[in-house]
Amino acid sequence: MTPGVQLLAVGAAAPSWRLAATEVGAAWGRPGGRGQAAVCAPDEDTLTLAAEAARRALLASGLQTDIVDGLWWGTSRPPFAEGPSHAVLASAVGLSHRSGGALFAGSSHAGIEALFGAADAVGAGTVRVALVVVSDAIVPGLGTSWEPRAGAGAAALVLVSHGGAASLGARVTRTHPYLDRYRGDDETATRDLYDPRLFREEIFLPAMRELGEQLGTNDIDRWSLPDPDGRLGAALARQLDAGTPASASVYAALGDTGAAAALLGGVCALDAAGTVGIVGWGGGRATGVTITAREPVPGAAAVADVLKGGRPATYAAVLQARRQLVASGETVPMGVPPQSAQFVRGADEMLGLLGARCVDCGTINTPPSIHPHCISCGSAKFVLEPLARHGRVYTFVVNQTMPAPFVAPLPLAVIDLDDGARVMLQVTEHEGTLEIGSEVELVVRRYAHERGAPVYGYKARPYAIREDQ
């Protein structure tokens, strides 16, 4: 147990596509089974999901980003295999350059590890406010039995030393050096279990039963249990006499979300008072923790709406988005390499969505790096500040022809933000709903994968697409 660690608020996010199991089965000429999995569109990944979940958790907490002392992020596959994954997410969320934290990766157990890292920092008094984000966007092996279940999603939790609606409680861990899902250094797809029956009978169920029974001595009201294949979660729940676990709704809507699965199932159950038992697994480890809510945790009630979203996607489109199906031919590289000095100078204003407000006349100039003088009065006195994330379309154009890797039709919109700034951005998830005067929100998206590095920035998303969230 970590003393003095409180949960202030939570948030969740899911990608915009849903892949039906029947779509996968039809492609391989076999019964597709039931259900669906959440899948990232081409401009989404584990980082964009993490940023959205973090934004919702912070909004539910009522805190400003500058009060957050650190970011603890857990994901089985960070966007940079080796690179500034943590720094890019921290900047996209709007955290201070002085914020701390850590990145946990390498298995689906990374989400639980991120939670404990943040909780220990809060309990030790080294930070006052910690932001925990868990996210994943699994890429399964082609034709594997796991492929129809491999999903994506994110959850975020704001931890504080006092004043929260819930408290972190007991922890239980078990380890077994068994090679479960894994991928090699030169592999992009995660492998399925080599011997599912061995894993089920001799590894997963015995270890989880032992862990769950020990954790269950804390009078747990609701559970979040792992469900690697769509059946093991229910089998474990029966052995623990846990009823229908709260995580079942997450698996039904999103599939197996990897490192995010344990906490996504947990935050679903925090919309009412009671004790929730959360169990995560992966990388030869299984860990459980209890969270006791004295009252509904802010942000938890909105998680169910997040799960309802998503648009049907074809199997071919999903393979293209995952870059498992790549068109032949040349692509047009960006004029400015991501590692160049010019790109580095503009990275903060792109990820932090910054504008330069003129001290003399108040006009907000965007982007700041290309406006040495105010476009209204010519002054050179500026104050950098974050831009509003909401606005209305002033005008737009839809490009019907685009060079690879961009995909047409591609809308570009000029947007008048609520704070008076005017920006021009790509539009995502438009589905033909874009109109002059329509409301949009700005969200973090992946613009390209350039010279081996993902490139992120903001896009505009019409409100009509996510009006249920």
Given for the second form:
Amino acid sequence: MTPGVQLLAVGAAAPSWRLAATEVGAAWGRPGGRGQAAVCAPDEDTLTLAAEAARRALLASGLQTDIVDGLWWGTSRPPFAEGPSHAVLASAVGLSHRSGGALFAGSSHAGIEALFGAADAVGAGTVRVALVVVSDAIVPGLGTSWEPRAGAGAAALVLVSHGGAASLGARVTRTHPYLDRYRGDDETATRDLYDPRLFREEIFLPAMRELGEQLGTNDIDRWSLPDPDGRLGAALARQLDAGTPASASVYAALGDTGAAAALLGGVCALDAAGTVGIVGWGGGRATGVTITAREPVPGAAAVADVLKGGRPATYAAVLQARRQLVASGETVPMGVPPQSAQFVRGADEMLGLLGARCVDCGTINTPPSIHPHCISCGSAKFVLEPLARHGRVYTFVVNQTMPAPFVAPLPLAVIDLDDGARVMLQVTEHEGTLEIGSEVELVVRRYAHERGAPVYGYKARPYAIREDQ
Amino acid sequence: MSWNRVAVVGAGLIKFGELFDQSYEQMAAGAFAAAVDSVDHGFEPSQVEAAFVATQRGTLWGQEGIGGNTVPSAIGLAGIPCTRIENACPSGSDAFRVGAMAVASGVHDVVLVIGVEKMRDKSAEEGLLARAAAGHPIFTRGETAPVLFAPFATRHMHEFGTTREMLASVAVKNHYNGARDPYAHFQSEITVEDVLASPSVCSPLHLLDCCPQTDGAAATLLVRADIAERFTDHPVYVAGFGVATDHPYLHEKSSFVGLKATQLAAERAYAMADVSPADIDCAEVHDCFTITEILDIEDLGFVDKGKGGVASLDGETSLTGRIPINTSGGLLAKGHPIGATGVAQLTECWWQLRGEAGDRQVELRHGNALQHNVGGRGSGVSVINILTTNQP
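Please give the corresponding structure for the form predicted together with the partner chain, as opposed to the form predicted on its own shown earlier.
Once more the chain from above appears, this time first in line as the rest of the complex follows.
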């Protein structure tokens, strides 16, 4: 038991592309294939999904981001193998420079580990508000049977010591040093199971059955169960007499979301009162936890809408986005290296999207570091503030002619934000419907991959796409 | 304002184009020789007291820093004072202005203003298009040159009903003129249909809405007006100039249907020259894109704001129109070797005012011609020079 750990709100996010299993099958000369998986567009990755899920959970919680004490993030492949993954996400979510937390990685079990890391900190009283984010964007081996199911997604949970709509309950865990899915230190793609029969009969089902039966003594109403191959989830549910697990809808819409899978399946089941049994698996470990909702958890009902979105992508486009299909030839380097001074000076204003409001005339100057004087009145007195995240297109272009690594068509729009600031940003997830006056919202996206480092910033996204949010 | 009057006694350029066979230095030498040859009573190169060189972007041929010393050496005048002027797309016109001021101030009697630009030593991808990755890593990422002007086209179309046909008519007219200019990069006429059917570069601009990437060089010789008769019986005088700046980023613009830098520079140039738009016989304006010429002719006061598209479609800016614009073919047909562009425009104005423009010759009524550039990040710099045959 974890005394006093409450769940205040949840959020979820999915990438913008869906890859049909038939697309993958056709490429490898295999018949059919069922279902689809959610896949990142070139400007999305595990961090942008994490940021979006976190933003939704925090909005649903009604909390200001600066009172969050820490970020606990679980993902099997952080954007930096070594580097500031956690710090970049914390900044992109708007957490304070004093916030703490931890990054859990290394397997698809990392999501559950992040939840427990945060829960233990809240339970121990060392933090009052903890943000848990689980996310993944799997890069599978080409031609493997897992490839059509390798998905992407994110979930976020805001934990507090009291006052939430749900509470964390029992935990059970098992560990065995078996190789299931893994990626060597020098490898980019995750390897598929070596022997699916061995895995099913000797590794997965026995451990899960034991763990599920123990967790099942807690009167579980709905389940989130792992489904590594599109069949094992149903087999496990039958053995546990669990009916159709709530997680089945997540797997059907997004595929295997790796470290995000267990909690994504869990949060979508928190839209009604009752106890949810959540099982996470990966890296030779399996862990279960119960969450009991006294009432619908804020943000949970919107998860179903996240599952509905997405537009079809071709296999070739997906391979390019995953950098498994790379054009030969040179690419144009970013004029400013991501390790350089401009990124140090601009870290807050780029990832926090700050503006400088002129004290004398009210004009918002962006970004602050290049505006020692107001563009309207020349004053040098400013207050820094986060920019509004919603606005309308004032004018725009669609750039069709750029050297690699740019990909056309690339819309760029001058946007008037709700707070009166005017910004110019790239537009993402456009469907060729951009117009003067179009409503847009600003979201964190990956602008470039430069010298091995992902470079993040805000882009505008047509608002109508997620009007349900 | 008290200043010594300045006369242009020589001007010339080399044939613009993709000059793969010529070095930067060879282009400079060619332009200087053309200017020297143009002086009616002859000109000794050693008479040049100082030179002002416009080159905007040495990085396009692998040169990070180009001072003022490359050109004097290349034209056989190593040792003379020489300063490189870089002021974005108006570099050439600003070098001319600075050269004129050097004479006007009384410091020099004879100066050379030369613009040289090597644009095609690198591929398009590693050349001009590479600016997509330059500048601010987020807020200008993807901003190639057309991105600086296409948002104005989007907005001009929205606010005034300007059409793609109207934009295209600018390109058609300038290619018509370019086909009559032996120095132009492009030498053939095009139709509105050609422009409309050309591939999209940066919507709403298509390929033929855009100027090409062109190598080139041009030179002018400026002297104190009171010694001009030693060189020519037909001097052309500097009547005035204007320069203005605006904020450097697009999101800092309050209007997307006009360029404030051009408007301010025009005010200053007209005041200095004591002329109005109605007194201009012809103008070479910055038409890096078709929309730019439409903005220019409005901002320069030749047509009312919002009417630039209709005026272009109606032929008001053709060789025989009310106000002939870009008789040389403009940047769209003659080409835009950045540092050379302004100097080449001034050469066209010089020819027109001397009645030497051949098939492109316009009717001279007032003896005034205007030259204009605008550019830089956010089109935040504009330079305008006005030339005249009227005795100061």
